[in-house]
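The chain that follows stands alone, in the form predicted on its own, written as structure tokens.
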Amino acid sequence: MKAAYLKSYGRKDSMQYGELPEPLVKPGTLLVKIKAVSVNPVDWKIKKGLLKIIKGSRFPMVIGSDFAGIVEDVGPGVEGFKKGSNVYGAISAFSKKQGALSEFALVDLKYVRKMPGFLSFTQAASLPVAALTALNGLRRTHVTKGTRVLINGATGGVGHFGVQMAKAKGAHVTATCSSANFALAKDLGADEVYSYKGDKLIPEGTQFDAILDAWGMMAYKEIYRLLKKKGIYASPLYMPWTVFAAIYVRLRYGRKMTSSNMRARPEDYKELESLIESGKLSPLIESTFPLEQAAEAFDKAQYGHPKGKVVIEV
């Protein structure tokens, strides 16, 4: 089979495309022809190298985690999947098994959902990773009606998902972008808009009952400036290690810091796949790239600053 595949960690030209060995159905998994494949943090990151302590050094090394696709075998004992199911998940990140970007992989049913139809297989792909990390987000922040929340990185892949979700929940929204990008934030549905950096950044005495920092950067300074105390702040790069810091600022600032890592139980995509039928949601992608592209898509991800995603077609 085709793949984009790591031959090693760092270098420019790491990602390489050519063949694999396909993939056996083994029990309790399903084995997907695979349509899409989308570009998240986390994908760029190993391709880096800064979680080869996760992910080991056996190449050639697949990557990926976002997929949709057509199922192509179903293994031993698993029922509600037939061949030919449109389906769409996430593999995790942080195993050590195959990830998506091939023409075949091999999905443990806990990673797999079957998809909508309203959905197409690109738009299915964009969805999981980023999507269900904003959702968790504002959950954890307890954005509802009447909230004002601030999106740090309201246009990027979990801003732009995070932006909408909060205005479907009646919260008063505040976003963060690049200025090139306010009319896009305006767009997502932003009642205001403010500038990382220059002349308009959010006015000083502004303060927010939640916090959702998609990019994950925000300084702890900025975090006591601008949530109120007793607010909410939530990163999807918080990790294990930054309890620490979380204990420090609620201590000394009296605000609390929590995680928006995705969180992907049934129920979840339920609400996500409720918005988008409903109208309140919409996937942005900003540029798709056939398979054997697969290094440039990265390099679009990792450096081109893209509004919303960026999907891997297979």
Ligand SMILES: NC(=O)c1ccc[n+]([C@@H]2O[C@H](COP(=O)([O-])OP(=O)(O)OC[C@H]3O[C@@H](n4cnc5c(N)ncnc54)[C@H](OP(=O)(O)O)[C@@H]3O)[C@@H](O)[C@H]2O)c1
Given for the second form:
Amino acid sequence: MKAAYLKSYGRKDSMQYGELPEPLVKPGTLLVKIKAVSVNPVDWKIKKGLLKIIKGSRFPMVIGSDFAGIVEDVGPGVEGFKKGSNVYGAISAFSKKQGALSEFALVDLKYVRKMPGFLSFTQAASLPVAALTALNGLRRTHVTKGTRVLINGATGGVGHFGVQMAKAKGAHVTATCSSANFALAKDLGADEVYSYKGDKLIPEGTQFDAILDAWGMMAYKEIYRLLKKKGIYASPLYMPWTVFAAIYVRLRYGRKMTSSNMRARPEDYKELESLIESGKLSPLIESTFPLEQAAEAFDKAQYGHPKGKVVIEV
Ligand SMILES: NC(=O)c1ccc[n+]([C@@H]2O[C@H](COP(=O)([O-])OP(=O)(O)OC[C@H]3O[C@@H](n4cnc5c(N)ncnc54)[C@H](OP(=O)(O)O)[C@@H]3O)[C@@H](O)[C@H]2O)c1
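What does the same protein look like in the form predicted together with the named molecule, given that the last one was the form predicted on its own?
To see the whole picture, the full complex is given below, headed by that same chain.
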């Protein structure tokens, strides 16, 4: 089968396109004919070698989490799926199993969901990691009707979902992004838009009940400046050691810091799908690339300041 795979970490030409053996279905898995894969920062971080300690160094390595495709074969013991069903999901980027950037991928049942008919393969592949992270972040920050929420990094993968979801919950949404994306942030539903650097910063004295930091690396002094006392801040880059900072920030400043890491329970997918079906949420696909140009898609996602998501079509 054709695949885009890493032959090493880090180097400019580390991602190659070529032939690899097709995986064979195993108990508890589905063999999926892949139709689309979206690129998340975790994918280009793996390509750079930043997760080497978890992923190891066995090459060729097929990476790629978010996928959509068609069931080609069903492993022994699997119920509820049949050949020909459309499915989507996210293969854990933190496992050593083969990822999705290939014509066929072996996917554990726990990572697969039936794909609703109102989604295209490209749309479905754009969703899991970024949209479920935004959903969890808004849940963890208790965003609801009337909450004044700041979405930092509002037009990227996580952020563009976050703005739309917060709006759908009835929150008052302030967005930060680069000035080139002000109009887009407004189109996504933001009530107010500011830059994250340069001109038009959030005015002094403005404070929020909740911050979903989709970019993930807001400085502690900014969190303190922008978050109301008893407010909650969530980041998708919350590391185990951040817990010590969180305890300090809570005791010293009365602000809560938490994680918005992706949560992918069936009820999370259900909530996501119903937002899309009702027209309140729509994935923004910045660009699509064919599998043979996966390396270009990765460059676009890493360096191209994408609006929404970059998707590779197979
Ligand atoms: N833990 C998890 O489960 C999880 C899941 C998903 C994502 N993540 C992490 O979350 C982060 C964001 O993911 P993503 O998919 O949204 O990435 P992305 O699509 O690359 O978007 C990043 C966004 O951050 C903005 N940005 C850049 N510099 C900024 C700054 N100094 N201040 C504020 N915003 C800034 C960018 O705006 P411009 O393009 O306009 O510069 C862009 O909108 C990544 O680090 C990713 O690894 C973690």
